[in-house]
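Shown next as structure tokens: one chain only, the form predicted alone.
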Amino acid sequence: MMNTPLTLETSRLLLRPFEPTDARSVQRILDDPQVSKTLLDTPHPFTLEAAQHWIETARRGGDRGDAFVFALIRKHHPLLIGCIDIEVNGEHRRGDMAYWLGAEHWGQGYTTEAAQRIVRFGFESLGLRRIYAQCVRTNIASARVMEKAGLRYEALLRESALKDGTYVDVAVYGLTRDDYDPASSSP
């Protein structure tokens, strides 16, 4: 894998590594029940200490080169509005993409724009063979982001994750390098 840029861009967003000073924004977004209910592995409530630990863990993954975790920052009126990441399995040359966004920014295309950029980054900069992502089956908006980023529905993993004390079905979407179309990943 090659050295990666610290910051990626889309037409409306900067995707940059998280900084310790982002902890309060991360805590505010992930503590929102509307947001946490859409995520597979985020507890609620989400404390400031949890946000600080999460940022440190994200930074260590970047240092190792096996996780690229980006804060989503609006270019106009700079504001941290969410996160997108890709965890890389170098042996198999595959990346697991995940994301979250503050509820007040839902429905504006930010996550799709970031996901398209991460797909391009994964195939063109990291040399991945496959990129995949997962969501709770009932999270139609997240599934739609994956589709708009070029990923295709592959499987339903029944009762695959424990979420708030209940087992939920998880939908898996993926894209291989052979099926990757750079034109569809140009935000």
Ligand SMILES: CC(C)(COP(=O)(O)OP(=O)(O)OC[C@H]1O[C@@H](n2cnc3c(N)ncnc32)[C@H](O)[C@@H]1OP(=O)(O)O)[C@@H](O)C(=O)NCCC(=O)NCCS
Given for the second form:
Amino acid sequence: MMNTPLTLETSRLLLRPFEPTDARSVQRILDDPQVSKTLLDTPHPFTLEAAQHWIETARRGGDRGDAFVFALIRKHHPLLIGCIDIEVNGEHRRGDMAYWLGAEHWGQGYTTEAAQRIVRFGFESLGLRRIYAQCVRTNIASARVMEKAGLRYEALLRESALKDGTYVDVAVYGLTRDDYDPASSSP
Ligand SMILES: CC(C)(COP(=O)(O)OP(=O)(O)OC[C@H]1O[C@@H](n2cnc3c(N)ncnc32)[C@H](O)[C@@H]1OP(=O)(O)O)[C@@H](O)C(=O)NCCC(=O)NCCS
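What would you give as the form predicted together with this ligand, now that the form predicted alone is on the page?
Every component of the complex follows; first up is the chain already shown.
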């Protein structure tokens, strides 16, 4: 159980836990088909009730200490622009990273900046051995985020997920503590 809310910082972003009052922002971002079309497990349309439930689940994970789910807050003209999270398997000391960003903020390096910070957090603060992430094979932007955060392509899981009625291939990227280079993860 964490006593104080955990926040992280990068040059342009504040990473803080979600609050119930973020529901409207979460709903607005995840209800956009551009955003949800490459996300697994995000229904469309995405209702306000779904956003409220999603935030409750995120906060419970934080309380248990096995999922760190951060709202990405742009510092300049403060605004909630997205999410990044790392789910921790304590027994195996590995973390599963995932993220999404409001479409109007894409292509400005925000997710790369956040992912590099999460990689550093995972290895240096959580003591993980391995950090990995997965994306639908055709999600080039997400693959680039993983690579720029230091993760390497490991495998293609063929027809691993059902998305909108179609089985899609899922790519796995990973990084071990031994291969982690702190110099490349300090935005
Ligand atoms: C994936 C996502 C989070 C990337 O966020 P972002 O902040 O735009 O990413 P960055 O600006 O850090 O860009 C990372 C790289 O992706 C590239 N990129 C960004 N958008 C792209 C697009 N639509 N097509 C191809 N490449 C793209 C950038 O050019 C950059 O690569 P480069 O440095 O080689 O030029 C965002 O596109 C998103 O939220 N998508 C929908 C949800 C999703 O798919 N989440 C990931 C699930 S695994």
